[in-house]
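So this first bit is one chain, no partners, the form predicted on its own, shown in structure tokens.
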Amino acid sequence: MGMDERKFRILQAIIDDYILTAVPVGSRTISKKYDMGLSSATIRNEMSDLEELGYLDQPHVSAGRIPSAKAYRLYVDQLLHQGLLHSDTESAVRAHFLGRMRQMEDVIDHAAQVLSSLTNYTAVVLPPSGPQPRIRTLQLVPVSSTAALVVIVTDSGIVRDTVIRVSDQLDSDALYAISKTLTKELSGRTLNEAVELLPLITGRMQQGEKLLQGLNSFFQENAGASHNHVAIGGRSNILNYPEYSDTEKARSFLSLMETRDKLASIISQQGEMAFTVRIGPETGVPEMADCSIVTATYSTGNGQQGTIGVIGPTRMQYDKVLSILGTMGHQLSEMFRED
């Protein structure tokens, strides 16, 4: 006895129904709601076979069946094989990113909120990791007689800015000249390398002491600014699902959401796979035994790769989640690759 087309259609209907209702599914439900041209008795027999094959569980003797982790795995693998992106999903994701944000942390935080809003699950977004971005340009723009806005653009299109103190003897022409010098000297350098070079460069400039202090502090802060940044959206969304109505179970999950280092290691996706789907016990995390984790990657175009992920109950809407993750990963990659 194996999985044939009829069994798979019945299994798919059971999964679809359980995802929407969280209620064990019986043969009469499938017979009434899904036009399969099969009698309730035939569906019941097929469901018994599916249970024997390990695709269905029966929580109570008189209750209907619920999908097992093995069933969700087959379901997801089929979705991945068929392709995922839908135009309506792509439009929804793009609508949230029409305005470009300047700081990487802003983009990541916003992506987590958008992802949780579109899926109604918990979303986690990790910053890119890999080679440190290199400086492309640096500009100093006067905002007052003693302050200037410093703007750095990296080779991955990421923009960082802050206001620093400068000498009141540096007018706009002087700041423009310094910007050209700093861009020439630091272009192609990492932020860590720039920290070491700054004293030598500013030492040759008049009134460069305050400028050095401001730039040095800014570079040091941003050299590893996004390294430990883990953006989380919809922490409590899991509480909307009956699987986590148990107080202790919910508390354990929410506690895990506060341990950012552990969460980052759980979510982090390595390699070239477009998606990774871990269902129930496959997560390897006791607090997520009844959850699934779906992740995708995005890139900045200079060898750095980040991860976006969704955490929800095992009966999550995998087709919707995979579609949204695929579109968002593409959108983030495009944003970071733009000049």
Second form
Number of protein chains: 2
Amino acid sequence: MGMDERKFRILQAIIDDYILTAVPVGSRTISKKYDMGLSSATIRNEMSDLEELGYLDQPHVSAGRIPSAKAYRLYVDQLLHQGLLHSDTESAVRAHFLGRMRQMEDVIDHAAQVLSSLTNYTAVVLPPSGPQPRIRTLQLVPVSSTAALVVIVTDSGIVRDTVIRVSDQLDSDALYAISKTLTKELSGRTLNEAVELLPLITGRMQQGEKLLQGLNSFFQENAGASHNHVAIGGRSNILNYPEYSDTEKARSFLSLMETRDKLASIISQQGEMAFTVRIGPETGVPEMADCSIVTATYSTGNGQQGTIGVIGPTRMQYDKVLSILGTMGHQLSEMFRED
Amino acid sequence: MGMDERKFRILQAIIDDYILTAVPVGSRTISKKYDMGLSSATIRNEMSDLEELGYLDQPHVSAGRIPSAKAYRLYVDQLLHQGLLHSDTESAVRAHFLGRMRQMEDVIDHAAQVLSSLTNYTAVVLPPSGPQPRIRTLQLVPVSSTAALVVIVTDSGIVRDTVIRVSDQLDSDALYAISKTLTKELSGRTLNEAVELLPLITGRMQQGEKLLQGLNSFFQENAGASHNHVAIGGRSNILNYPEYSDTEKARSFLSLMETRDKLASIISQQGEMAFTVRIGPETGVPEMADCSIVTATYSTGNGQQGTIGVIGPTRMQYDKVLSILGTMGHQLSEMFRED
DNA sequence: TGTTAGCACTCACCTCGGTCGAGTGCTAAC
DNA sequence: GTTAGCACTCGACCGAGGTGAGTGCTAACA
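Please give the corresponding structure for the form predicted in complex with the DNA, as opposed to the form predicted on its own shown earlier.
To see the whole picture, the full complex is given below, headed by that same chain.
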């Protein structure tokens, strides 16, 4: 007994129905609603086979069937092998991106918002990361007599700025001179390289010590994994779905959503694939035993990669989500490219 | 029949117990657990009086009593008239603030985090606002050949930075020269004043047009209400409490938490008081009919004011919350002062 | 006059048994 | 190979009865 065409069509109908209703689906439903030209009894036989093959689960003996993780996997792989961009999705995403966007963080916040409102699931957007960004410009801006703001511009946009203490003998012009020196010496370097070079450069300057300290810790902080800012949208969307009407489950899910770095490591994609779909146990996170995570990547002009993802119940509308993620990924890539 | 000392003690016991258990409290509980030296029958009589006075509600005839909003109000007013800083609270807050903090946004994010974890309720922190901040320094940092980052430092810290387009004939030195001019002319002005002055200044420069456009829209955006960044911590804490085990209620609460500006306007404090406590209907927000909102203010060195707040069920641990908010407010004020 | 013990009464909550209906598996007929 | 029919299973729903926490009232007591 193998998996033939007809079995597959039936399985697909079951998945579609279950995704919409969250109710175990019975043979009669399929034969009536999906117009297969088969009676419920026949469907029943096929469903029995599908269960034996591991594609269906039966919560209890007389409750209809629900798709297993394996079924979703099959379904998704199928989706991935065919083109999936609905054209109306494309325009919906575009419409949401009107209006000027400013900084990276605004962009990814906005993206998460849009993604969640389009899908009705929880959305996560990770900022670009990848090959170490290289310093383009470094500038010190006076804040008070003893403090300055360090702004580093990298080839992938502004990384970060922070206030550091400086000697009070440095006025605006002196800071500008230092900025020029530092930019000249560090331009084209990665942050890690900068950490090493820094003592050599500041050693040659008079007012170097305080500066060195401040810059050093700043570089080191930012050289590490840059999952600083994770944007999350539609946290409470998960409560739309009956699988999370159990408060305890909702709680653990939502508090997972609050620990950004944990979330980032769950979402962040390993390989180079355009899409990743992890279903139920495949997520590797107990709190998400009956969630699926779908992610896509986008890239910036200089080859850095970011991830966007959607988290929802296993009975997720995979086709729609994949399509939206695809569009959104393109949109983001384009947006970062033109900077 | 008035409100005497004994009635008040009984009411207090009822509130305390209800805050801890969320279960309607009966006369027997009070007489046994709170050691009043009175029998349950006596307590019963008093409770009956308290109900008539409007301090207690009875969900149904044989279910014990729960405190009314009026009772919480009395209880809170009482708290406010006595010193309330537990010394251990103070040190707990301090301990959480170790480690260097960087920018305003980091600080308030962190504050929200700490506040929610100390109280186990949902915490909200609004950034300082108030008298228009005045420009201290303005600097343009080159980003690419046609774009520059504008950084404005105000007397209350960094306001914002954004990337604007500039003529491609402006190199780093030219930008610096412009920065110096702009700083000289605009220093001490508010953003609104700057919007007016800008054309006059840039009119005298060659490359003014593009710059003017960019700076103008930047100023205008930031001159408006600066509730840009609202920090929220412990969103899902509300699910700890049985009054929100109803999923529908939790949903509406949580989605309210996602609309930052709405939230900001709810939280933001009108008067000049150190503390505000709004109980149940006093919040004026239907979604929060059985929530209380407690807020406190902090202030920056230059007289700007920010708000910190905690949202929880009406049976909130007011004493603890007020105490923590007080400490946190001081801590934040101090932190912003020394900048 | 205030306090207390006792008692009848109320009502949410739990449990239990019964019914209902969706859905299955099996068998026999087409 | 497909379908109709039927017995069977089991969760969901409903209503009845029991339980217990808590009240109000009354009468007795200090």
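Each form is matched to the other, and the largest set of C-alpha atoms that superpose within 1.5 Å is called the rigid core. Since we're looking at a predicted model, the values are computed, not measured. Numbering follows the first chain given and starts at 1.
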*By the 2 angstroms cut-off, has the C-alpha of L215 moved between the two forms once the rigid core is superposed?*
yes
